[in-house]
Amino acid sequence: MNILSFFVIIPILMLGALWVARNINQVRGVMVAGSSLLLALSVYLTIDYIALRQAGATAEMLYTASISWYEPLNICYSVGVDGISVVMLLLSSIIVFTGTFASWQLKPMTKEYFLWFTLLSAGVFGFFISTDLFTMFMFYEVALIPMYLLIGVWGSGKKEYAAMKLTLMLMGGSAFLLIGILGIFYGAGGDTMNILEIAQRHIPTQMQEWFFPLIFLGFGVLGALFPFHTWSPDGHASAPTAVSMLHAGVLMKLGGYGCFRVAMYLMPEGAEMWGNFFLVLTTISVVYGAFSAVVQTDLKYINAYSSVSHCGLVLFALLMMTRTSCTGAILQMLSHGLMTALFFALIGMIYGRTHTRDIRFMGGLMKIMPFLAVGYVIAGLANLGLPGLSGFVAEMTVFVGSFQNDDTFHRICTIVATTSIVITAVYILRTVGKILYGQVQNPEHLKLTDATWDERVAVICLIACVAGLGMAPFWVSDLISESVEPIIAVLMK
């Protein structure tokens, strides 16, 4: 059996085991065993992939396999990975593993919660290994549907409103995607949905002009593209901790991955025609998200708008269409996934103790819960791009690659986008200073405890990944850049 199929089979087996689990300890045992197995599998895949490339493997995608599903439309279960897919699978497995420990104390209906959480994970893994458009779209929908229940049932605040808004906006994006996928299918001859085969053909220019914006918008909605980003802050603010981690850390990356792998790779002329229009929207996303974070007082809304800005930077870098900028975009997806998962984990842990996310009523937490406070400082420094942490590597690669375009329009957009670095420093340092230092605002907070062992596992793993990527980025960068090259070659024709 193809190794990639285990990324779908393991979550399915976890669903069955969770279904028959009789108590919370059995549920926890299934989740720890399954998420650990997925993490080990992704680490093995990464090491083996690097070894195959070093041994001279030249195929664009490795570990490929295809099984016919529906012959009249040539729909197949087709899988394969390149360096981009490999790092996305690694990111997803890390977030699922740490999210399990971040949800260790979740009640009520723990079993049902983890069932939907695992189904969401299965959709994410299936999306990243798919090389067939229909299969990719199917897993995309599997990843989106559980979000409604996870937020609507286990969320907080205006959870029903947030869940419905998120679902309706993302399903609207899915409608655009479905139309665009059908356009690509018939434009490529109507006899295959395999991405690698379609990439070898030429979709008529007029069809690219019509269907590129549909695909880019469809995926861009999930990537928080302005002005379709409004679901994101409400969804993040209402979601339970691990769902926020998986949502911001992985699910939003489906948007950038899809824009690059499907929209830009299969319709390069459409990308050329529409690139500047979407570049303006992504520049707005980057700056607007950062400014919006400055005026928030809710910890989750601060991080949610920060995610709008940083995910906007992913689409911004992709549209610059240089090898360096696109490598930076993938690095940014990986870096943001890790640090925003760390942020949401810490925010959930702090909220579980203080019962507030309003920074106006928090202070002096460094004295009360030093482990969580230090973790929050590290996450903040990564977010504002401190050298030695993942944010610096990703953002500098994005901006250097973007400035390689020698025309005035692209360089002005790059200069405008770089202002987000300063704005990010403002809201991060302001928040850290407000909640961690100074006087304790609520005397009841003096009775609070620091992180438990399960919370420490999640936080330490994420901090290690953020620091590891920041201090040793070159193996990841090399892995990504060689997989970016074939797509850039198509875009530059």
Given for the second form:
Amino acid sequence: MNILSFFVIIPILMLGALWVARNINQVRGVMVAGSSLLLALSVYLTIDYIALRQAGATAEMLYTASISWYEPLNICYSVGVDGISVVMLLLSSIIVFTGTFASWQLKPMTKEYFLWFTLLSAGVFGFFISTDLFTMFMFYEVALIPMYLLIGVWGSGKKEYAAMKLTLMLMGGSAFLLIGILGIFYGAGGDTMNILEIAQRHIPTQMQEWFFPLIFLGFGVLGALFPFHTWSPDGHASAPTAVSMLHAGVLMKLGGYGCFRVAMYLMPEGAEMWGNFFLVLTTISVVYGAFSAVVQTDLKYINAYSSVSHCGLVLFALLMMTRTSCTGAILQMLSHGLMTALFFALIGMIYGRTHTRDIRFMGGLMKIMPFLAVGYVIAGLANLGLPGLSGFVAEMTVFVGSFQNDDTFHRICTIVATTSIVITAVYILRTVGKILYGQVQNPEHLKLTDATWDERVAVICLIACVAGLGMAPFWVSDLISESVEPIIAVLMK
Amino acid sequence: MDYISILSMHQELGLIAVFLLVFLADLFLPERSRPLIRPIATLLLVVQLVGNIIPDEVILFGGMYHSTPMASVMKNILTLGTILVFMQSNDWLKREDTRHKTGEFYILTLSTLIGMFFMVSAGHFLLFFLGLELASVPMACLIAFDKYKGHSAEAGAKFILSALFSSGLMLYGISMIYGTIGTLYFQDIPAGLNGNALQILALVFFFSGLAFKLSLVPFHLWTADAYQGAPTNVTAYLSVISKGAAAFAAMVILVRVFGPMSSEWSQMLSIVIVATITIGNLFAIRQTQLKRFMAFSSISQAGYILLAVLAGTPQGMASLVYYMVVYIVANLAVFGVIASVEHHTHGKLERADYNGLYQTNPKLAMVMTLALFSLAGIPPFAGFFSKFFVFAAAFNSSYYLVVFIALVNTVISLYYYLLIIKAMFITPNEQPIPTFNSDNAMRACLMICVAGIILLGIVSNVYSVLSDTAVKF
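Mind sharing the form predicted in complex with its partner chain? What's above is the form predicted alone.
The complete assembly is shown below, putting the previous chain first.
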């Protein structure tokens, strides 16, 4: 049995176990056991992958396996990972693990909540291990649809509206994707769905011209590409804590990953043709997201717009198409995933105590809940790119890589995008100053308590990862950079 | 030809035997053992299904009757769907006002099924027309079955009028074909087709008649009223079985008979498909009564099925039949839940009545959710695969734009399917439908449907078998 398949099998077993679980303790037990197992598996996979690479494995993907599924259409269940997917699997398992603890006290219908949550994570893991277009797309949709119920049932605020908007926009994106996938499949000869095999072939230029934008838009909707990002602030603001974490932390990465792996890798000529057009859109995403975050007063909205800005940066860096910038893009995916999950976890915990997320009604929380407040400061600093934390490494790589393009157009885009760093500092420092320091706004808040043990587990885990990535980025960036190479080689041709 | 060879029409003969047995049972069983008809009819159909499970090719009467392996598979699928409908009908047939006509329900349903069998395996336009009429006329009786209740009689009248009108159109088209070619055998017509104006007219008339049966836009106007007025179990039957037979016949006749004129009909079909899917979807959004809602949903589903016809290839044929199987289990699951709720709440059918259903009847709500997800084409449920395959088939025949519009429409359809899911899971309700237990047959039926929804997609064998069978359809 291929090791990668366990990433799908474990969630499916968890679903079964949750279905028969009788009380909340059993549910929690299943979730902790399952998510720890997934975490251990992905750590093991990372170590083993690095060992294999050092031992001289040169194939583009390792651990490949393929089982024929729908023979008449040459659909296979085929798996394989390179450095990029390994990193993404690691990220996903960390977030699923911490998300479990972040929703420890969730009520009502805990069991149903975790059922959908696990289904979502099965989709995410499946997506990252797949190398077959059909299977990949299937897992992609499996990851999207539970979101509707997770937000609709357990969310807050205008949850029904947000859930519907999010689902329909993302499903609209996947309608684009599906036709793009059919285009790739039949364009490449109609006898294989395997990405690695299609990459060896040449899809007719005219087809690339049509289907590249469809696929890029399809994934771009999930990657919060301007002007299709509008689902993200509403969705994130209404979702329950762990769902925001998983969504901003992992699900939005599916967009970037798909753009890179499917759109750009398989259709390099299309990427060349449409690159500049999308680059303008992503630059707008980066700056517009940051500016929007400045004027928000709801903590979740601030972070949601900040996510738009940072995920925009991922697509921006990918479209810069240099080896350094693409490495930076993947690093940014990783870093943003971790820190935004940390952010949403903390916001959820603060909201659970103060019952407000409006920064105008909060203040002086540092004295009241020092643990959460310090966590919030660290997350903020990582977000604005303080050296020593993950954000710095990623953004530095992105901008250095982008600047390697020496024509005026790319330079201008880079410079415009760089301003987002300053704007990020504005909204982060403003929020931190407002809610953590200064006068306590509401005397009721003085009675509040600091984090409980399950919350501490989640927060400490994430802080350790953010700091770890910031302090020792090289092994990750080597891992990524190696795997970016073949894709860049195709794009440069 | 000797008389014994008539026995090779074993599927039709078997069904006629079932029909006669049920008829005799209804006639001669004493009053108190009359309820036995329900299990007898269902079991006999199961026997008929199992006995004819292996597909084969039969040509009789010089090609007038031509049952391809694919047709034989399709007939089995229709039988399976009918069995599921029978399993759902128990509660309704036990009711005070329908109890005395239990036998009639089975007899009428079986006779429409016989008609559909002949439609599916016709090799001659007259046999096809005969089958079509046999499928339509008893159907009107079925729709008007609850004739003193609600709009049942009105719906029956509407149905029979539009059915007759469409039959008229179709006959007119057939007469033109005979006029220009001089034969009505499917196998002889293609050679005589040259695309002259009269033949195009024949095609248009014939297709319009068929479009009535399939309730394609702009011939869909009877659908919502008939679906709403008919007893729920009959609606279920109408929405899957008769639609399935008509779709299969459409594919066979358009491709096999009108194949040489494919450039003419593909354009027409593209427009009809786009209109059907879009209008079906847009109207479905506004419906609050579930049966009307399912009527429009099934109109748009018919559009998706026709994508496979548009493809016109063996791949399209396999996708069409696969789509039908998946559609039958998913749609019957939805109708099962609707019928069950209607029966136990004395007629609640509004979407608002379903608010909070998950709180009181979690299992039913779950079944409904899975079925709606499957209809909307969400993986890992079977509907996703069936939609993908019809899209792939049409895409492979280069109908990019039609596929694209159909795909965008799946988002609209997701919206209205989610409205029901939202009602069941999210919208709070002071007085939700009280908890109840469905009867065993209904439960078994829903279990079969759910198993189908989950397994038909993940287990790829069904599609592979269909693909192999469809090579020569």
